[in-house]
Structure formats: C-alpha cells, structure tokens
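In the block that follows, a single chain appears as structure tokens, in the form predicted alone.
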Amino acid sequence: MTTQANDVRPVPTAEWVTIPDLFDDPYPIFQRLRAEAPVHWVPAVDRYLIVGYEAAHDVEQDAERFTADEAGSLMKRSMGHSMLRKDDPEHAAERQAYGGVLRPRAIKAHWNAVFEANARVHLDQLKAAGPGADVVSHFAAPYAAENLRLVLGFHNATADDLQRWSQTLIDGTGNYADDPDVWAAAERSSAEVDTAIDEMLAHFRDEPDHTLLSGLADMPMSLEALRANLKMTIGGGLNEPRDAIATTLWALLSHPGQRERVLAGSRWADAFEESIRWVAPIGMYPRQATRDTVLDGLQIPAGARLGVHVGAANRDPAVFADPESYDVDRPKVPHLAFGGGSHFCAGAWVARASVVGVALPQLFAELPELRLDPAAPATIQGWVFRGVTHLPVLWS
C-alpha cells in the first residue's frame, strides 16, 4: 500500500505504560495501544513498541529497512552475538550450519522415540507427585529440558543445568529493568555454557553422533558465533515447548467445550497452534530502523529501536476475530509466534513434534480426569517471554 506524505503521522507516546503492568498482564495494554496506533514510543522500555499485525509482519519481511543487528542489544549482552541478531547473508550461513538436526527427517529418525521415552518418565514423576502437583515443574519443564539436552548433545550437563541456563539467559535477554542480579546470573550461566560447549566439541571431534553440537564441531564457524548460537538455542529451545505445553493444558482445562472437541478429533495440532497464538511464549523481539521510514502510516526515524510484539500482533482484531478468546475452530490465519521470513524459528519442528506428537496426547491418555485445582489458580507472567509458570492440577 502506498502512503502519501501528508498521510504520515508521528508515532504517539505511551508514557502511562509500565514494565510491572506489562509483566502482570500486557493484553489490556495492547488493546488500548492498538486502538490508537499500531506503533507507540514507550519510554519505560526505551523503544518503539509494535502492537499491530500488519506492522509486525512488514518489519519481519524487510531487513533492508529494519535490521536484526540491533545496537545495544540485550540478547547480545546476555548470550553473545547469535544468528538471531544478524541479517542475511551472515545469518543464512550460520543457520545453514545447523544442518538437518532440527528438521522433520532427523526428528523422525532419531528424536521421536527419545521424546516418547522422556514423556513416559516425566509423566510417572508427575503421577508420583500426586494430585495437586504443579504440571510445569513436574512435567513440562523437565521434559522440555531433557529433550533439549539430548538433541543438542550436552552429555556433560543435566536437565537441571539446561533449565537454569535457559531461564537465566532469557531473563537477561528480557532485562529491560536493567536488574544487576539478573545480569550476574546470566553471566554465570554464559560462562558455564561456554565450558560445557568446549568440552563437548573436543569429544565430538573424536566420537561424532547425530546431535547438534556434534554437527557443529567441524563447521567453519567462529567459536564466538557457535557459543552464541547455542545459548540462543538453549533459551528458546526450552521455554517454547515448556510454555506451549502448559498454556495448551491451561486453555483446554479452563475451556471444557474446546477440550471435548480436541479430544474427539485428536486435534492436538489445532490446540497447540491456537495456544501459541493466544499466548506467544516468545512475545517480543527487537529490530532497528536503518533509515528514516514509514511503517503502517507512522514516521519512524533512522536508528529507532523497535520491539516487535508478536503476542500483541497475534491478538490484532483486524486479523483475528474475537482475538482475546481461545478458539481451536477459528479460521486459519498465520500467527507470528514462530517469527517469519528468514528468521522463522529453527526449532519449530522440534517443538511441534515433542508437544503435539507426544506430550499432549500422552498427558490426556494417562490422566483422562485431569482438571484444574480450584484452590490453587494458575500463574501466568511475563511480557517479553510470557507463559504459565505454575499450573496445579488434580486427577482421580
């Protein structure tokens, strides 16, 4: 769509938005912002916040105007300069180095059986904890962590290590409050991951296998880039499946009609895709304007730091009917939870295989009477990364 010069508006400022309010529940804030404009300058987070679907989609597809290589990136400080903060062709070369380890053929050949075995182990642990157990800490998180540990090839670490590394590194990536304790924890994990990577690279050069670290051991990539990419993969590779499991479970248990339709048709893929549209685990990612430009009718200055909030874009009523509702029957419209363009999430196939193909059907098969605990409501938090952090459940 061509925008005439006299149609261009300045970006409004939203001084009333605060980080604590975003953390508790960002969706009423996004509704108010979208009603005025798809982009706002938000002083509390020191960036232009994109809350409209069309604007978010345009930014993702146009690396000439909106670079991924943001100056002053929190992700670079927390994890190093990974491929997510690079544009093509540098991004494409590092993405290509990941090969087929995370793709459907390898998942079918090597990982589906691993996911099924891990699900059985962690379902037994959930059942042993008894009714009232938190399904996040007793199933979703350890299951996602153990899957990721094995796929990546961290034979010298535990699933608990993966959980600690992932949480502290993404806490650093989302540390818009500049909390020094958050930075300290991220730095400790970064150093631990570097050591673990170095040990495993030496191991895999003599004893290769089908893990990601083994595949990267002989790739022509700098050690700095390899370390940063693995830290990025640890961050997103754990929180996405963990939060997708918990959010889908919470959605189905709190919407009995939706649960009946999903169970009747084994519609686990529909339940999963709707849950990550409804509550995107990775809510926001940054971009930076390379020039003075116009975005969805709004003037964006050169150098502007943008926050593309896919969690907000995924609830844009201009694209999704009744967007605040969880509805597995809604018309199929591409959501932005896995990003888009050349930066589409490399781990999307692993997440779908481990959650849709294994975790959700096994949970409901093993615990058909699963229900929410009315005495212990679920806790949902976050705005850069958002998910169900505690989900106590009961069963008969």
Second form
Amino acid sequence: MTTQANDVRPVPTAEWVTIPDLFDDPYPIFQRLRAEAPVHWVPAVDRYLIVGYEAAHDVEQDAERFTADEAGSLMKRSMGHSMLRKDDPEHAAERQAYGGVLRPRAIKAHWNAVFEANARVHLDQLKAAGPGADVVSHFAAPYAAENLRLVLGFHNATADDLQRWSQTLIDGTGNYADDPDVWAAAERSSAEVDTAIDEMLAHFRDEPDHTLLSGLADMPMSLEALRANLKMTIGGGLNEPRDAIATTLWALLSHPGQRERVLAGSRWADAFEESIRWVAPIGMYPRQATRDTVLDGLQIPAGARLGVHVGAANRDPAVFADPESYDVDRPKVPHLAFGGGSHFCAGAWVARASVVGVALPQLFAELPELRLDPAAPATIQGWVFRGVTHLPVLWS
Amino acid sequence: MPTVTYHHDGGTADVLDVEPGTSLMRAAVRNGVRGIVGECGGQAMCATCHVYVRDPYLGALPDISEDEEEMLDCTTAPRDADRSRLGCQVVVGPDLDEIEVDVPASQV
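Having seen the form predicted alone, the form predicted together with its partner chain:
To see the whole picture, the full complex is given below, headed by that same chain.
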C-alpha cells in the first residue's frame, strides 16, 4: 500500500460496542462504525474490528502483512493448531493433503447421491414432526451433520455426536467471555474426536474408501495437525451449511416475491449466494499484523489482533447497493462469505452441492406450501458466527 | 518483460508488463484489472479467474491439470472448449512472452 503518511489516520476507538449487543444484532452497530471508519479498536472484543469491504479484502489477500497464525488464538485452544491458523507454505501442504475429497469431481462421483438420500430421510422426519416443527433442528442440522459424518468417514460416530462436537468446539472458538463451562465442554469433545479419529485411521489403513479420513490415513501429516484439521472441518462443515440452509429458507419465506422468482427459475444458487452475503454464517475470523502498516488509510501497529468481519464487509454500501436488503436480483459482486486468498473455504463446493443442488430444491418440491409460523417467530443470533437458530414452519 | 493484454466487452483493454513467473490472475488482481476476481488466491479452487485465451497463444499454454479441468466446468460464463483457462494456472515467462485474453462478462 502506497498511502502517504499525511493521509494516514489513527484507528478510532469504539467504547460503546458491547458483546451482548453484537450477539443480538450486529448490523446496526456495523452501520454506525462503518460511517466513521472501516477499522475500529473495540475494547469489548479486544480486537481491531474490520467492517469495510476493501479493508477486509486487503487483509485476506496479504498473508505477509496479516498472518493467520494468531497469538493467543481461541481456536487453537479449542481445536488445536489447524491449517486455518497457519500461513503458506505450511498451510498449503496440509490443505494439499485433503486432496480431491471436497472438490467437484468427487462430489459428482460419490457425494451427490449421499446428499440426496440424506435429504429424503430428513424431509420425512420433518414431515413426521408435523406443521409447526422447527426446520433447523428437524432438518437443517441433522441433514448437515449426516452429510458431514459420511464425507469425513466417521463410521464409528452418529450424526448427533457430530452435532455435539461441532457446537462445543465452535463455542470454544467463540468463547470471548472465557466461560469455564464452555472450555470444559470443548475439551470433552476434543478428546472424543481424537479417539474416534484414531479408530477410523486404523480401519482405513486396511480398508480405504472415498472419505476424507481415509485419504488422510496414509498422508505425511503429524497426528497433532490431522486432529486439529479434522476438528476445524467438523466445525466449519456442519454449522455453516446448517445456517446457510436456515437463513436462506427464512429469507425466502419472508420475501414472497423473491421466493416466487427463485422457484420459477430454479434460481437456488442466487438464493444461496445472496443469503450468505446477507448473513454470513462465519461472520468474523482473526488475523494479526506482522508489522506497522496502513490499512485503508488507517494506522495499524505491529502485533495488532484483527477481527476481519466479512459479515460487515458484505453489507458495505460502497460495494453493495441497498446492502441491508435480501435481494436475489442485485448486481453480481463477489461477496466474502467463503473468505478469500489461500484460506478460501475448502468446503465451498460441498456446501453448494448439498444446499443449492439438493436441500433447497427438495424442500420446496416436497413442501410447496411451506410458510413461516406467525405464532412462533424465528430467532436469529450471533456475531462471530450468525444464523437462524430456530425457524418454526407451517405447511398444508 | 512479458506483456499481458486483457480485453473487455466493448473493445477496451488493459495492457500490463508482468514479471516473469507471475500468473495472469495475480497480475490482474495486483493491478486492479476488472472482471478477474481470483477469490482462492491461485489454488484452482474457486473458478473466478476464468479467461478466454486468444487463438495465436493457445499452442504456448501448459496442459490443463485435473484440478483446473474440474474448475473449468464450474465457471459462471460458459466454457469454451478450446479457449477457456483459469488465469491462475497460466504463468508468463520465457515460454510465454506475450498473451492476449478476453475477460468473461461475469465470474460470479
């Protein structure tokens, strides 16, 4: 960046921002912050919070100035030191070891049929629960969990195990309040995952298949790194597709005109991509400045711990017109919900296949009368991770 | 220094002098060439640096790897059987001193 010294401003401090307010609804807070500067020091979260698109994009494309290997990382404490908190070339070698398991060719050959079968099973369970059922706990969560279990190759665990592991490990990653009960639950899950991995690796060395764990069984990766990477993948591979399904459904059910256009044109990809722009399931991720530097005109000191809020960047009015609205017809601009640069989401194609290709079209095909329950409103919460946590629906 | 020309709809073009060893994606992103996104930073993972290579340069290109092949089936603008490549997989240097590409109307 070649910004001249006299253009550089100090980062303002936002004393007024609180974690409970962010958890409840971060978007009005982001609007107020963004109007003043793209980066703020936020004492409540102990980070430089990035809320502007250009600043967020600059950070994720420049690993030399902004390392992913953050000191004092909550994710490292909760899940171990995964590739998500490493820079290249170390990160690239571990990512390479994931091979083609999560890429389009394998999805087409092996996983689409699995996703379709799982969607049928869980749609039947949703229908059995009857009108008024919560579509998150009766469809989105168990469907995402079973898909993930089979893609990863945890033949010795249940979808419920995967849900418990994912939620408790992610709760640790977002444990900014340092709650000891949250740490205890994360530690229990971490130990359970380690045991399950050890069992499956021994199995796959004799009987390999198409799963991720099988592919990793004979890879030259330390067991410590493998365990951490699997925990990261359990976190990102379950809650994010779950939240993407629920948020997209909520968006379509509360915007009847757009629902009609999406259905008429089978525009499930547009509905999904706009939904994760609008409410990014992974809202914020950390980076740390490796040197004194300037970011979008603001002075960042060496060692600064940053919170790159792609959920905020995705609503930057400098890039997206009318950014607070859900609009499947908005001009196509790349959103940052899958991250960018070398840490671009490894599960992006699995998410698109399982949500866009299967879950959304099957839900509306099986339950064309799907609608919100006026007596039981949806709940939406979170700011590090954000999603619809409870979505009661009716059908005829 | 090798030269890369990015042709846009409507007849405009960006012409860059590029350090040998640089990919068409990296050169475009560094210099703000519109229409090349390069979301995944060059891992042949996102299909947002799709370009159509102009005919005279097709013979000088490296073979298409398996990873590039599957991404070329995931591009937003239609794939051209001969001319479609990922910008991150085409690197200028001694074997490719000059290249001209057309930038698709959309990458996302």
